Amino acid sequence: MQNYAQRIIAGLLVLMGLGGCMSAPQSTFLLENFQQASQQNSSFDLPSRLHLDSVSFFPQELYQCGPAALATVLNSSAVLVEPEELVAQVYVPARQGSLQIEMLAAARRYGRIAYLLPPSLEVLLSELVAGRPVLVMQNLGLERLPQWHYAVAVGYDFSTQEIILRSGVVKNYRTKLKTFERTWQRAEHWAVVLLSPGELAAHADEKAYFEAVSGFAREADEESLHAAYVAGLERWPASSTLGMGLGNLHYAKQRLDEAAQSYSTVLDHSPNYAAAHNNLAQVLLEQGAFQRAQLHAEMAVAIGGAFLESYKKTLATIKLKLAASASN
């Protein structure tokens, strides 16, 4: 404990030296808010403090925190875990603790979407009040001599200007606002909340939401991913992305007649998605409408893309079908 105290005290003093050269634009935008909208009785779109003091905790300092600080938003997603279960994952002994990489790919791996938050501090406190502890990463040095640290938020107070971690060996470790955000600037911003397959976050973006869905893939079993591209076209009923992936995620499986109707709704949505096109005609030609299959691969192919030579060759497997089938 008393290593990390020092860390922490060192992270800090170097913190104080540069403090009059680092703003801290986002904590001065909500608190300058907060405090007009407390002087004209008005509404404020954030709660005055948020403590999600249930959220699980724990001290750990041998490995850097980042197995502690996964666990910690893993068994609040419903995930029961032990740090130790996730050294062997995360843990890098090279460089002495974890990578930003391992720690989304370990999530993954318990069946959870790792979804990246945009650089905003207002988006992450916002994940608070939806029940969510956020996982982030500061740099407590400078950016040629970092000390790179995860913590957990699970909190935080406009009155006394602070947000609360989970950090290290603290429980409830209070800092400045204005101090995280400065520590989070210097580590990019880097923040995840983990979401059951199913659930979106609280101001879920689309291309982000397909991009943690994506990565998803590679680790979730198919009755997962289902239900993750189900909740993002809900949400997003035109996504082409969204809805190119449950159609691929259907045809992978032979359902040819749910593959269809993914392609067709993305078609009707984005009538020059060449892709859509060309993977209609797929299934088109493999349920035996071979005039309807080719429509859609000209369509392709007039279309073109990156991905021309492909549909050329769909092209020509299907009139090559055609003509088989006019001979018989």
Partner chain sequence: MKFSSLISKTINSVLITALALMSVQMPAMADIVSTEQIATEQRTDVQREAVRSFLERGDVQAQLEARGVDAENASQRVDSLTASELAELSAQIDTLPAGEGAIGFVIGLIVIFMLLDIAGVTDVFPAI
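Since the one above is the form predicted on its own, can you give the form predicted in complex with its partner chain too?
FYI, this one's just the chain on its own, none of its partners or other molecules.
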């Protein structure tokens, strides 16, 4: 008898566990807040409905939702490209699908910064409000029997509790926000917006932006990359990562004065950032300012960190140069 009771309890626990997995907490939270706000006639952060109707639509062929969805967001960011052109770049026939990392790389190849959004439904909807369609990944199947799918969010409606997607062969696929959230959650909340160099997302996060731009740096031409760093530094003037990126870009093009300027600005904001001391030391060395170079290299070594070995090498090189110039 006791055994029987235990089984029932165990069964209930399993059901509760499943319920936990299948809940859609973000939609619930957003919809409740929206209802509360409309009852009290107070304003809500997001408009009650929105539809980016002009976003182009490419009905997908079998399994090729990746190229179609990518073409949709690229065209919306003024890159005129057909899905067919993208198939060879992102579609993996053996997997009958496209890898996320290849989707990002392809977007960069067309001169766009692929900005990964945080796992927040509210952020996703705010990008739509800013006029930017959002590339999303969904798992339409189950966690253990996945059916991966790419779609593009183009609108939502709080009154019908729906999200609007360019999905498969349906131009305006309306599905419940909660259903979408569950399928999106099973794809680790993967959501991406494309930015032109110089443009920032509505959700502007310094770390996420630097991450996106550092990925962009692999494919970008110099002018675009420069614009991306400058826009980021306008928004976050004290950002050491963006400042280093800009400095490194100048250094790669042998613009030593500009590089030194960028690294110095980083040090103005973060005097103990060892990597900036090191890179500035290297530039000063190449400019022949050995004494100042040594000072900064010594600072880098004293502060230390993950790249201490590089700092030691820089300092050793500078000391050699100093010795050589003293003996001349």
